[in-house]
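The chain below stands alone and is given in structure tokens; this is the form predicted alone.
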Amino acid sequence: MQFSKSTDYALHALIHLAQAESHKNIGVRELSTILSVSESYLSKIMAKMRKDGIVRAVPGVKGGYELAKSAENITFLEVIQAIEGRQQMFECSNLNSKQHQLLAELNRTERSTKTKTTDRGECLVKKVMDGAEQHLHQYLREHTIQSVLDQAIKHCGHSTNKK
């Protein structure tokens, strides 16, 4: 599994606008040299972002873009879903194979001799792979924009501005 560059790009962009000056925009020329990408790519992440309530835009000559909300309330979660969309990470391609039926009948006997009661099987690959995909997302929702600004605080000593 791999995150597109626009996450990565996505989720510096907001450290920068978190320390910038409260209530100061950050323009997407200025973001876009601090980031060293071209300002039309900036500009589709960042309207990403505004339409999910990550961002706002400020208009005008000194206008840019700023956080919607605090530092602490923004997720990595919720700016990776923003980015990278919010699909599941895996889906069974194989329900009409012999060994996804063998490997669904052979679980249903299991549990209804366990259980007393029989279901239509499930994929147990897909149960697994689920299961990680929740505990990544809890570890992701556990993690903000202000927690890694927390942490370069406590390792390089320098102040940032909570919004």
Contents of the next structure:
Protein chains: 2
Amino acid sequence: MQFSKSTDYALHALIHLAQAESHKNIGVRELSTILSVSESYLSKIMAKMRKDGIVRAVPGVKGGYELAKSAENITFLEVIQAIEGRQQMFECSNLNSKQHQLLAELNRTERSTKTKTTDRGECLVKKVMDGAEQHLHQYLREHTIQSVLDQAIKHCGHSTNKK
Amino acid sequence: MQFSKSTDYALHALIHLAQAESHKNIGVRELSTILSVSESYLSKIMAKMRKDGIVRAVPGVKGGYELAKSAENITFLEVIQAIEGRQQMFECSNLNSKQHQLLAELNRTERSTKTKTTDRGECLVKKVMDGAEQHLHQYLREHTIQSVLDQAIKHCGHSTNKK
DNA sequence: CCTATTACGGACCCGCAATATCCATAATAA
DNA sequence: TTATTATGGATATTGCGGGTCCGTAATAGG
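Switch from the form predicted alone, shown above, to the form predicted together with the DNA and output its structure.
So here's everything in the complex, that chain up top.
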């Protein structure tokens, strides 16, 4: 139950891109030295984000990467999903276990009266876990690359104000 | 970023234990057939929960497992942590990267005036992720084995009331 | 006391995904 | 044309999740 190192690299790379001037491409070489990671590996990470429309790339001399949209429109959630994929956090492997059959029996009475296919034999454990995932996603949707930058500025500004 | 199958097994096993009569030990054999998983593997899972005080075990003939405390006192969080461990969801591998040094520079001005060791060079990305983890934990703390059982009963009762 | 049953713990194996590297190719600025 | 840069494929390596096996200890019942 851990986020991969790739996610870590991706987020930090994006923050660096966001700090740079707009329309100034930044190469993998520069990013990799800053993040202390190999160029080849970082390339794969950037490629994933490119496919998901988070960054834009231009090849050739003076090429590199830039954000494909504004930093406040890049949420933590989409970055994580670009890197880690979109599979569910919890998968119920007991779909045809006796416990589910029992659960189905309880629901059967309800179904016989209502004949609705909704809520058919859904695992209650999975329902809780899905709820947890939704909560997590909501939080991650509310935090963007820009919000981190703002936080950094606040930190800095806070000290000058204090002075 | 997925929960292991072991967690799935653990939760379903606990629900079965909670449904059983109190003070009636249930063997791994019975649990394993219900969950469609091997005895040897489930043993490891039960052992982890035993070490964390979630279930109690008695060896010997007629031995088996029972809940170590009431079902409403067993939260999803502690079950998950018993199985998956307590490492943080997000680990920042760039602790001495240039990006963090930059972040430290911003904080240095503040520190020079306040000389506080709190908030020293903390990665802002990690702060967001830690926040996400706390949110997730809070949700998982609010859901217990008993709450799943209640939900099941409500489902059942709902249909009879409808009738 | 003996035996069957059960939990406990260690050693071990397997497959896969995360991590990481290398190279050949295409695109582009100068 | 050349140097630079992203792209994508092929290929290790390694750690971990998932899983099995077996020897030991504990306990109930005869």
